[in-house]
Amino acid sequence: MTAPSTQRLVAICRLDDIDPEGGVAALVGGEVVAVFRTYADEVLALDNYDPFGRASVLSRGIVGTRGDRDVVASPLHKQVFDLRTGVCLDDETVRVAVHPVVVRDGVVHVEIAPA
């Protein structure tokens, strides 16, 4: 018997609504969630907020890949998130949130802790 998730899922948008390579903004359980498409359609989500620059700006970011990482480049500092784990790849010390993605029937979901 498994122990029931302390975790829900929050539908974001249709698959479609992102551009590959692109990000979306969502407010997801009062957090504004970057959620990206990469060129490989995987789908992954990280906190919004940059940390360099102070402001809620990754989803406007650059998506592509450093060596086999798939990445996301602040549009602010160009500092570079690792899509997977949220790291910082310019400095490790650094991270933002990872948020898990599933993608349903075409729609995207961002699956969350309650408050």
Given for the second form:
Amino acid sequence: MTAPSTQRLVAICRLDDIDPEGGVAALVGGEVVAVFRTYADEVLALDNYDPFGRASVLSRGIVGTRGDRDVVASPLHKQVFDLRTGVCLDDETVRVAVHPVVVRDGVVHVEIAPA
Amino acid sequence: MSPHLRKRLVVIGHGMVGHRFVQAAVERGLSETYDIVVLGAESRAAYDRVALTSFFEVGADSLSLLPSGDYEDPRVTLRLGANVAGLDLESRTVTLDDGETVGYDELVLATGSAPFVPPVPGHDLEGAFVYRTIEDLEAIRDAAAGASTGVVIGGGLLGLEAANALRQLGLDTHVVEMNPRLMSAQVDEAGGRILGRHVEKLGLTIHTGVATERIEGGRVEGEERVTGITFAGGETVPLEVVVFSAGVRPRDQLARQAGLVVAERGGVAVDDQLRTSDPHVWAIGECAAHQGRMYGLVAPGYTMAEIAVDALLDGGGTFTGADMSTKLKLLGVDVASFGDAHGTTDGSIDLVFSDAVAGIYKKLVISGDGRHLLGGVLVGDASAYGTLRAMVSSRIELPANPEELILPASSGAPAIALPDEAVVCSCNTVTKGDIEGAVEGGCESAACVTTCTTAGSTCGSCKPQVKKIVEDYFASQGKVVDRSLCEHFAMTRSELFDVVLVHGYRTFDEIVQAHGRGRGCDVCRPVVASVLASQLNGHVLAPGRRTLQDTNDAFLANIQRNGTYSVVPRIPGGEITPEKLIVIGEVARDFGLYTKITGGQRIDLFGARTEQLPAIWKRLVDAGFESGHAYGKALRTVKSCVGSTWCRFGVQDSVAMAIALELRYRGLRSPHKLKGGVSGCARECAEARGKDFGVIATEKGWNLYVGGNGGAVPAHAQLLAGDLDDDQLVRLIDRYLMYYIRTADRLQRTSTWIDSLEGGLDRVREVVVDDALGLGTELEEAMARHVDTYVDEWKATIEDPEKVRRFVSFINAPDTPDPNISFGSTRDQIVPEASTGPVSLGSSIPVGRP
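Alongside the form predicted on its own that was just displayed, please also present the structure of the form predicted in complex with the partner chain.
Below is the whole assembly, all chains and molecules, this chain first.
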């Protein structure tokens, strides 16, 4: 990819490759990103790295809701993160990075800032 | 010694104490000198009178203390149905009621005691009984057939036993006790009250502080029979059966008539060697009175028997009184009394723990200086009895906080009674006080407490305790305790199980739409997955199921700290061929995995990346391995020793049984992980009693223990049923496991589940063994469905490209190793390297799909 833009839009997979209420890990510009699909078919992306468990695992957490927020629970120690803001709802001083997602023609694209 | 020099020892009475005397006499060589003649009045050889009530369940044979009916030593002659009518000290003879005389050199009286029947009018009518012998019980059983109401007069130990017997015979049962409380000899007032409540819960009617005026009689089918009982106040209860259990009196008539000295309150007077006033006559057990006191328990009688044998052998043993401590399970309630239970020592202090709701009462009697335990009473939970009694007898100095000795254990018992400073979460050093502080500060759920205090946020093993403390706190405030699974389901796991069963739901969507709210979470989704698995046994990675699973089930492996997984092939019963061992070694070597033997007789392969799992399992499946379900809440292993095949002590083939059980229950999803064990003999090398179901071989079959576990709060399994054949064993385990799966809370181990049931282990026995709910067949069928539909998950996974597709490192770079995973090396094997933050591969890595 050579286009001189400040943001890069990286095609990851087809929407159908992600289970509803499931997550996948993707490499986006060398960074590991967790991409989730909600029940309403919205696609959201966070850093995959769980800052509590110190391992790259969030994509393998259980997707669900807390109140009206879409969340994922880390598979290591079950801390819950808001899929839209990356804020940990069990400890709001901790948050993981959020990455914009665009679904175009059934293909999921994650936007990532250049290093 | 030539035969004509042999002497004769006559024992009158073949009860438990007489039998013990003969046993000790044979063991210690008294029969070298004496021919022993035992004269038993009953038609049966000695039997376990303490367990008399179980006669209705187990029959007379299993109560017998001498199943062969005779002693092996030919110098011992047992004569049953032999009633002694007279004793002549001068000529050293006893006379039987048929006129036969038997001479003796030494005579031992072991005539025991007889039930006391108070001389109330009507006590001799038909339908009035005592509770002492198997014949008595047979007569009571006959009278109870067709009757509806029975009354036991006497609320002591034996009275409650008798009441239990009437209840088992289906009678509406009343207990009449003159004292203001039950078991007044053993327990104090408050303990008696709690005991009374337990007993009433079983459906018995208790009348305390009432005297019986008379037994009413009337003509029934041509017979003058009991028809009612009238109390001193005038109240009358109609009935058909009366059982007197108002205490016992020593059977000392024979001794009295012969002129032996008897104690003031009855009983043949004996010295410290159990010798009566005649140097050739001895008395032991309940017919004897030592220092004027009669002991109505079997243990002192046994001690007397041993000492009398010792004395006859010219030994120096002396009887110096007996410990009156007792522990028993009465109508399913633990009752224990030890030492100075009534606090009669000058200046003693009582320390009492009482939980009327849970039905637990514990009292310690402590010396005035607070340093020693003198005695105590335990009702409802007598688990501390052994320790406490030992503290009394050995005068161990009390700890600084003696109350901890009687506070409930943290497992299933109410944690509210823990002291505030008790550490509940040892990972984060959070005390009970901290947890209650969080609740007082506004937390309304255990989850909130975990967030606020970090209790349960690390290893999670204390989460059930945290939940319990929160619930107990709310209960103590009179608030309704929210037992919701989570914010999405306002019901318990067990209720959810029933909902799914009744409606026949097959998907999470159906269930959450009909009975929940939102889209679920990491708590309820795996519960639904487990419930569906228990009922449908479909593949855990089937469409719609995968996203319900915790990562372990989703990847059919156990996630480890660095995000890699461990792989555990099933090795049923721990038995494995060399070929299979080699395969595991080769797989581990080829994939660079760390290997370790697990605690459950298997081999754990660590450090597998998600994308490696299908290839690893392909190799293992090809070699004949199956998933070991070391992930997920499911049956893990059934551990075995080597059993009768190799072991010189083994009495059954524990390996074959362990393999059969492990294969039967493999893949079974449950509220918590499940383990089993089978030991080939009582040496228990498989540690079966540390398992959720433990099987121990006996000469006659298998004993089944349930409710054991390791974990943060270890528990020993308890006997559910004994001497089972293979089919009976499997049937009971089927029922027990299914009953647990249906009714336990999420993440509730079998031990805490049993504790949580009203009636505890007895309840499990009623449902599983006695089939009291009539659920037996249904539970067995549910298990049969599981067994019939079992498919190895890993085999099914690697054969299905749709399922294998999930096992990638990255969706857009399926085989690129995750840069966040790195290993060091320790003792020649890989180990995870600590991570300091996310690792970037840089943008140079080409990524390609969709």
